[in-house]
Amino acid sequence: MEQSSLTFRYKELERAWDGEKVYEVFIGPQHPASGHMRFIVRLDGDIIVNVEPDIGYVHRTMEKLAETKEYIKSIPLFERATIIDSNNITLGYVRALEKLLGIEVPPRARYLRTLLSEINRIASHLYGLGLAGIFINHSTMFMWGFGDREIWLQLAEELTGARLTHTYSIPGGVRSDLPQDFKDRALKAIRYMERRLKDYMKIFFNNPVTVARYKDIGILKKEDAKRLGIVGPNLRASGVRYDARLVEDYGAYREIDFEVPVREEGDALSRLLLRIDEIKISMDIIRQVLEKIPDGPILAEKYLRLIPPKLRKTMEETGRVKFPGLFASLRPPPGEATARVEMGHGEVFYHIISDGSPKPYRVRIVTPSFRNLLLLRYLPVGHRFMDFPAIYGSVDYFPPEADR
């Protein structure tokens, strides 16, 4: 098979190593720098000739733990893999479980799942953009990104009752309905964010220093992105129009009119700008969800029937599902199911195998950060050492998500 240009460049530099000239630099593991991981960077002068990402510092055996828990208890477990995007990462697990159970989710619940998924996506992108700013010492972008993220976290908390670990999507629906006046507050947040994105462009993305540090750095070509199995914004910034929201039938995405943004440059700057594009699309999706959301139950009738009449009346009055024993006897029939969901970082994949017991026989999760890890091995090669923070920031890698 013909090698991709990226792999070829890496191999050429690897063969050029000289034991007397090449030396090693260790970056991390340190939370304010590399995150919960270490990079072993080998340099010839200040030119990077090899990078070895050393991961696993926050490996928590989540897949194995899931085999020891009842199905419902793995939802709060998996959301801790990517605490900044907790609904999207658990929605794939819930969808696979619903396939095993043969459950049809009510339309209103599908819309509510989509609403929180897009709120999470915006918050996740602002988190990543803030870090990309501080990686090149632009503290304003860091503070603005994290400060504006609070607006979306507050909306998520109003909807779910929790700031980060929502445990919102459950088999057959969601745990709570729209709060009163939520639509007005969400639209106000969108209007504010649209103004702020213009400020981001002025102070950061059109800043000559930012352009010099990110433009034409860490270029990922389309053919390389496909061969390496890259997902999410890192894939779409290289010209590949792939998004799990388009290919997997979940949420209300097939009833929403939206276009997946794509850029062709494939460099670090385009990866950041694509996330700005996606924030705009997410806000438009939220608008449509709030306009089109149908009336009806937020939980499948199969489970509503299990709730005692008195508690069911309370649930209808409060808009929240509060019945601890509702899923205690959850036993999917023997079989297996898969599901894909588009997170802020890219596609997450779940594979569940059931043996008919209250606990899964096997749960397999492939996260987008794990799939995008190869970028941190190949993209920096051939660049100067000071380009490494810019490349790392542009990939939006989240160590706990990859380690699981």
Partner chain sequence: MMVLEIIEYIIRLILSPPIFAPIIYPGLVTVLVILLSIIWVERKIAAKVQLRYGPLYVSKPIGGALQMLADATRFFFQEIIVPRDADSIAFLIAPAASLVLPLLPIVFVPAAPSFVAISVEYSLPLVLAISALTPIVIIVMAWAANNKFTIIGGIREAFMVIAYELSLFISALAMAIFYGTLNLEDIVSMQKSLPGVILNPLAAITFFVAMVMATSRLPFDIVEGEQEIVAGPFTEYTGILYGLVMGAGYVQLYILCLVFVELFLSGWYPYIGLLGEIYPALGGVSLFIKAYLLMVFIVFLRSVYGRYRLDQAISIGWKSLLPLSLASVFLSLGLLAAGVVI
Second form
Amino acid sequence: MEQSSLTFRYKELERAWDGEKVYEVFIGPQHPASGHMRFIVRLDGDIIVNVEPDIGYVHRTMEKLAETKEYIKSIPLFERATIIDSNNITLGYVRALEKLLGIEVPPRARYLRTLLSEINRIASHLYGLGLAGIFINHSTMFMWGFGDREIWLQLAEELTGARLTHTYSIPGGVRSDLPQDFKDRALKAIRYMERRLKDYMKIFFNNPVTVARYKDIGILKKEDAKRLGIVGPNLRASGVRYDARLVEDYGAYREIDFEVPVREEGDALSRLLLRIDEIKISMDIIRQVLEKIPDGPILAEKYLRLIPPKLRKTMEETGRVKFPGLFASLRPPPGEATARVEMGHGEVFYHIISDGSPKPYRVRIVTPSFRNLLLLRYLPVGHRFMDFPAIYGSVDYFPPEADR
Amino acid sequence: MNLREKIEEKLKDIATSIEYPRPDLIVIAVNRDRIMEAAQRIVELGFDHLASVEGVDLPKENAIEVIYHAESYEEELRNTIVELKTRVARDDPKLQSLINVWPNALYLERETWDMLGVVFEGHPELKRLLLPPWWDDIPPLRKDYKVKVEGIIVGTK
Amino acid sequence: MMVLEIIEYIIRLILSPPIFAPIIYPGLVTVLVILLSIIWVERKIAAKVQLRYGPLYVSKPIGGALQMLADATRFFFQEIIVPRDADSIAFLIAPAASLVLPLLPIVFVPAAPSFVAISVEYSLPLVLAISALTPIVIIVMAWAANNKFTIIGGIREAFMVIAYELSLFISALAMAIFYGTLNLEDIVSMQKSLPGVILNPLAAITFFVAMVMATSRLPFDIVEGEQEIVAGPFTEYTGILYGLVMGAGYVQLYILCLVFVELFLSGWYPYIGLLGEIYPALGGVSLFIKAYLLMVFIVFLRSVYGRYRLDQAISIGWKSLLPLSLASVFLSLGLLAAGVVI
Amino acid sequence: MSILSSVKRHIDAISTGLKYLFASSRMTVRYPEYSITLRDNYRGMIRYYKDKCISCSLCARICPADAIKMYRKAGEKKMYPGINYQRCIFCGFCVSICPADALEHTPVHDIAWESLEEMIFPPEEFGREWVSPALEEGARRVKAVFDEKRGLTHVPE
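Can I get the form predicted together with its partner chain as well, since the one above is the form predicted alone?
And the full complex, kicking off with our chain again.
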């Protein structure tokens, strides 16, 4: 086993900080930068000696709520953990459910899921990068990130009918087909974004102030990233080539030619730049999806058969799926299934245990932000107080996602 | 030697059962007192971090099942999830903490304590994580904690 | 007849430089107009760069230009809360002082040839010295509020002062050495044909950066650091007190921009004689225009930069600005030795 | 970073800022004066057609937010759905599952109410037609257009 260089100071956790010569600063929960969580930062002079994240301010006990609902009703529920990345977070649940039900997804639906997942990923990264900008008070990056995110939300809205809460993937397929003019509009959006990324580099990522604030800050070593089970861009920026899209068979990723970007430095700047790399890759995937997408049904044959012929006709006309009545009470056979899906923030993990009733016996969801929470505890130690927002910004932590 | 054979060789003497319910999932059940040993052997196989720790309340069997899902970032192992599970008594749910085997169990175990009341012995930080600090009801993920459910019919005049 | 004479007397009194300069131009009234306009300009510029509209719905036909008036009115009538643990006297006095102190040097800044409230031989060091008092007030504020965030902010202010103050003075002195005088009026009159920035660009750059630091503008708005310390020393202020401390930074920016223009951008030249005949201060209007444009550029930097870290700003102050400012002194001496004479 | 490249990067950043300062592109839609026309498939306010309804109550059974309830008048056997917009999350499951096409989305979403009670719509009122209040007050309709240079813009129809 490679020796880990991060000191896991469990002794320190047990230590009472009362009476120590430290300056305790509470960041959050009502605070311009922290969002719905609180940090107790302990300082020795200007140096951080300990950070205690206090989470749970937006906890909704989703796992319990899921136990009280029929299977399909939990899709909009889990969506609300990461509303900025809703197709990716629900896709994990839907995949696990499909494994339990033994449903095959038709190819066109798999491509459409991939399409929306990548649109979501771009939007999620722009959100994270915008926040990384405002954490060092770069308001232009903040506004640009959030502004350009609107383009991808518009595309998602045209595909699904909702701006954020798409509720798009359902067991056996997706809920609506590609609109006529979608390809043309999406390609325009991609070309615009490529042009804009150059300006992003000039005004933010290559800006000497940004480089000074983010370079060589909060370095996460490769071995630590592996041992701590860090996920997503934070992991890949530390040189580990792991992505749930390579692992789990979902969407159309097996049929699409794409690369998983990796950076070696492991510092805050490389975590940000890796997201830019991923935006580029995602745009490339969208191009390929629009090029390769096969014709055919968007819902599994098994369910299509249950829909009355008259409704099937309206389905073809409007491109919107009607549910078979069975959906109100899906009953998977007893058993368990796991699924992993790569979200913008990293890998989400689902474990469903079914007892054969219409409601799950247990649903376990571990979100990427919850796994990355360890970073906020270990990375800032030894850095200056002003580095704390920079590290927080670079980790792309999303409180409602961690709290569930 | 493929992964299944490796796992069976490594764990057959302490596992009470090893199952393969799905192509990407290996389920290993052990007794409560062998959990640390089993975990160490799984880490030696390369599954060096956890995807999840969860508890499943089984009131009929008067037990809580604690499930660890381990995964790996190595190319040859990453397609598989190893599920290690054990049972603890429902009225005295104690288990050895695995934070020294899997460091990222820190928050995952703490959440399981928070939600199901499983006490992880040796965990340095068993205090409220997601629930409010003043919570004194039964742990919410226990089956006897009931959520109010509404009907779908409303009667009118 | 008496009434007319009195009115005439009052008008003459107002128009005499010792009254007109501090009260109307370049003093109080001008400062008020600048405060109301520059913050609007700043918000509009940031909005434009960020693909937004910025303030608009207050006075829509003129692009929301009255937004700051609306904000100020709101501040004025908002309740002032004094924290229980604060030192209330210092807490209440400091904001007023923080606005008055940076305004004070205006009486020594000439606005046109021989148009100044108080004419002294040493106006340059006097102006800089008085404006260097502001940080003390900010530290008092931080201490009086008795809050963790304000105290960190106050300490940051103290660190920042030592980072820029020396370079600000030395680069100004470099120009004084070259021109052989400490009187701003003489310095300007010697730049009639050639602005100082061309002769000594090093001093200009150093003074500019130190000035941005002194006024806590981006990328050096470290004291406020809202992402980690809420609003630094100003955290506990509400209502008009908050308005005053926010305004103080802009007042200081204005004074330092005037000094910069007089040191490096040939002050009120080109002098407009025609306007000067109407009233002497009007002839020097180019001083005001240049200073205003400089302020616009500095507030524009908000939409380009993030914020440096405290230790980085300090190291920029000591490791880059200080050597540069010393080099600018040697450049001035070299120019004198080479016999460059204006 | 050498001084030269650092200076170049500063100049790049400032010139990019200046470029956008003088370029004419804005993303904002000034809402009450302009109203974005939503596309036909937008999942907006839900409209109910009582004449098509077959009282199967699937909509109420699938509603994940308990927003739709079946209303039964005393003494009558048939039930009809009503909606509570305090709860509705616009997932559209009810519309998707309706076997008689008695529910449909309208491309209207900017509705506000003054009190919570007004947000509950029994079957009789569930069928009302929705009009955007902005359009009622004379907002100009704009539609979203993608442009390679300016990204997402909104042009008058």
